[in-house]
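The chain below stands alone and is given as structure tokens, in the form predicted alone.
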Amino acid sequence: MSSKHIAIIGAGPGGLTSGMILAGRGHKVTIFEKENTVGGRNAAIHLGPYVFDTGPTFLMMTFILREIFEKAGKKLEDYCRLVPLDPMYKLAFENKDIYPSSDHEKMRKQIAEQFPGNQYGYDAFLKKEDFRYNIMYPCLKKPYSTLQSNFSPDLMKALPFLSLGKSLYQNLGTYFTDEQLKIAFTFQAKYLGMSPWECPAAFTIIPYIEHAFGVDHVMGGLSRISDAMAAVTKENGGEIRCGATVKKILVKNRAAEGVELANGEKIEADTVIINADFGHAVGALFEPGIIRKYSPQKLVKKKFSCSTFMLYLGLDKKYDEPHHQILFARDYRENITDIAQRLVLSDDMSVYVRNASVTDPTIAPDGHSAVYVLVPVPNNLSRIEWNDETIGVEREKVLDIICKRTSMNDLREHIVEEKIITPSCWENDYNVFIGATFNLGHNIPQMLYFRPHNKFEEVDNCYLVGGGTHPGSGLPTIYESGRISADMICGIT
């Protein structure tokens, strides 16, 4: 295998995955990152002495991460300290709390106590979704860059079990009769930025994965994974240039030849990997006319995920609240409909709160806490104007919900550091197309071959990684996208 120079745009999880693997295989790797630190939406936010993850906070399928490090010749545990969470999280309904656990006996007992009779559905869920997972997982590890790939033996074997035409919520109805219990196993559609009433039933593997393999926390925050990947990339001989903004990809005869930086510097490369947000990249990093299939005019007509309203709160108090918890709206379906269809802000909203300081003493001073709050909201196709008034009203609504529905009733009095990220910030500051934080939607017409290909179909010598390509959004699948593209570059299929 001859050595190539590979230019990677963006030091997010996908770009770092490809970089550490390719550098470990002897290629010359240069990663260009516009920020002064690595990680992208998986970077750390520092507010005084408090540390937050910008985006992802749930770590599932940790075995994929271990495999990625092994492919780079390293061991994950040499770089990150992982702590399993049990319970995995708290689900707070108006009249009931559920504490999901990957301990099946513990979970079965809880369901029997709170939802009598549904424990048998839990057994059926574990059995059937284990089968579905084992038949689908190999499909997610392969590229779909040709029409022929749609007829691969693995995919043909899995096709009868994808429950095509059925939603995630409908599929959970085959296991459980109670509405709240169904929601407890379908809210994971939020990892894809989708409604469980629209999310394909095949994604039932996500709640199954949680219950089969559990959820982990990385001490110091999940941003430590990106720091570790950057360290491995450098140890393997790769270069990471932070503060280096790529202005455009150099293309000749519809083939990528390198990149041009904002300062005018041009760098030749045999291959270019795009880890920038897909929608932003195709509109901003190519000369007009090069991108046809995914031009901005065509792209905006596709299905995109919701956005998020974020609060990062440094508190001079520590609360005995779960590491992860979701406070569900009284009418969850109406809240989801507001976000996905009506494109309006809900008064009755669902709020995710991460109180990681209960597990991790390294992210805040002793007796203090770093609290992360995420609220799913419409993306910027909504035309919501995120001005100071809108932000202020939304902030107060979110804080009211947390104060009323948790023990953090004096939360406002203990905020000493604060940062807010709105859909407008995601689009303008983080270069996220229409502020859709979970990227392209994961409906059937935008999956597998019908999603932008890992080997980008519009430009030769160009590959995609991240949530905008196969297999999709979410940390484990983004890691897989980085591995798939690295393997394709090396001729490994």
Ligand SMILES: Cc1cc2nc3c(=O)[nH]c(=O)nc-3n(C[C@H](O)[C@H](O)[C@H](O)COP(=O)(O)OP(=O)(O)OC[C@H]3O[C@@H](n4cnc5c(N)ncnc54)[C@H](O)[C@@H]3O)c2cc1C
Second form
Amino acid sequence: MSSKHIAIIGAGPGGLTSGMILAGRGHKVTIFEKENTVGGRNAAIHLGPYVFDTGPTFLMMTFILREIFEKAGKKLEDYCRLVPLDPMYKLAFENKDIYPSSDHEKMRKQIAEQFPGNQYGYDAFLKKEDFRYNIMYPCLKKPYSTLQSNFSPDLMKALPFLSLGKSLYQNLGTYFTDEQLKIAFTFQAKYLGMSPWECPAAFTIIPYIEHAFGVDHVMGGLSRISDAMAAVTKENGGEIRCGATVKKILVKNRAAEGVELANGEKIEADTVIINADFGHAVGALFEPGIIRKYSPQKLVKKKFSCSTFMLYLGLDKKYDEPHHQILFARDYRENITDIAQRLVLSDDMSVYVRNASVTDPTIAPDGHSAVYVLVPVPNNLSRIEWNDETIGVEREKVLDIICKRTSMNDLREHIVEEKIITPSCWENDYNVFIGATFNLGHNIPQMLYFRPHNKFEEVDNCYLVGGGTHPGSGLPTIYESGRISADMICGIT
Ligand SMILES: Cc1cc2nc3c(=O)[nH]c(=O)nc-3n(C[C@H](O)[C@H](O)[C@H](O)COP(=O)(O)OP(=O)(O)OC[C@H]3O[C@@H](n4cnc5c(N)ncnc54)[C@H](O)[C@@H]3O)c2cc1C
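Got the form predicted alone; any chance of the form predicted in complex with the ligand too?
Whole complex next, starting from this chain.
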């Protein structure tokens, strides 16, 4: 196999995955990252002595990450210290708390105590969804660059198990009778930035994956994964140029030939991989007229995920609160409808609070803590103006909820460092199209062959990795996208 020069735009999880694998296979890899650090939405945020993850905090299917490191000739555990979480998280409803565990005996007992009778539904969930997962997941590991690939024997075999036309929430109704229990097994649609009432039933594999394989923390934060991937890329001979913004992808006769940086430097490459947010890249990195199928006018008509309002709080106090907890809105469905359909901010909102300091002493000084707060909100199609007034009001609403519903009732008095990210920051500072933090939606017409292809269909010598391409927008699927594109470039698939 002859060595190619591969230019990768973006050092997010997708770009780093393909970079470390391709460098390990002897290709000349150069990753161009506009920020001064690697990781993208999976980078660390440092505020004084406190360390936060910008985005991902739930690591699932760690075995996929392990496989990616092995493909690059390395061992994950030599770079990252992983800690399984049990319980995985706390789900706080107004009148009840649930502590989901991937220990099936524990979980079954909890369901039997709190929701008598529903433990049989849990048994059925594990059995049926295990079957679905084993049929479906291998299909997600393959590229879908041709229409024929959408009719592959594997996919045809999986088709009857996709529960087409059914939502995640409807599917969970076949296992559980209790409303809160249904929410406990469907809120995971939010990982895709979707509503459980719209998210296809096929995604029941996400709650299944959690309950089957558990949720891990990485000591120091999940950003350590990106740091480790960058280290491996360099050890394998790749180059990472931070602070190097790509202004344009150089295209001749509809084939990529390299990139031009914001400083005017032009770099030739045999292959260009785009890890920058897909919607942003097709609108900003190509000369007008090159992109047709995904032109800005067509793209805006696609379904995109919600956005998030984020608080990163460095506190001079430590609280005995769970590592992950979700404080559900009193009326969760109304909250989701505000986010996904009405495109307005809810007063009765759901708030995710991550208090990783209970597990990890490395992210804050002794007796202090680093608390991360995520509130799902509409993406920027809402036209909400994220000015100082909106930010101030939203911040107070969120802090009120945390103070009222957790033991962190004196939280405000202990904030010594603070950072806020709004949907407009996601769009303007992080180059995320319409601030849709979890990318293109995962409705069936935007999946598999119908999602932007790993081998980009509009330009030759150009590949996509990350949440905007196949298979999808969570870390495990993003790692898969990096692997799929790397394999395609090497002619392996
Ligand atoms: C708040 C939040 C919470 C999340 N939580 C989870 C979770 O718990 N678990 C999970 O599995 N997933 C989660 N995700 C989803 C997903 O895992 C992350 O968003 C992930 O970081 C996306 O990776 P990516 O490779 O697609 O892109 P990104 O991380 O966005 O990387 C793209 C990179 O491209 C760079 N770039 C952009 N434009 C240019 C340019 N012109 N030139 C050079 N570089 C450029 C960017 O700076 C960035 O570094 C979360 C996402 C967010 C935002």
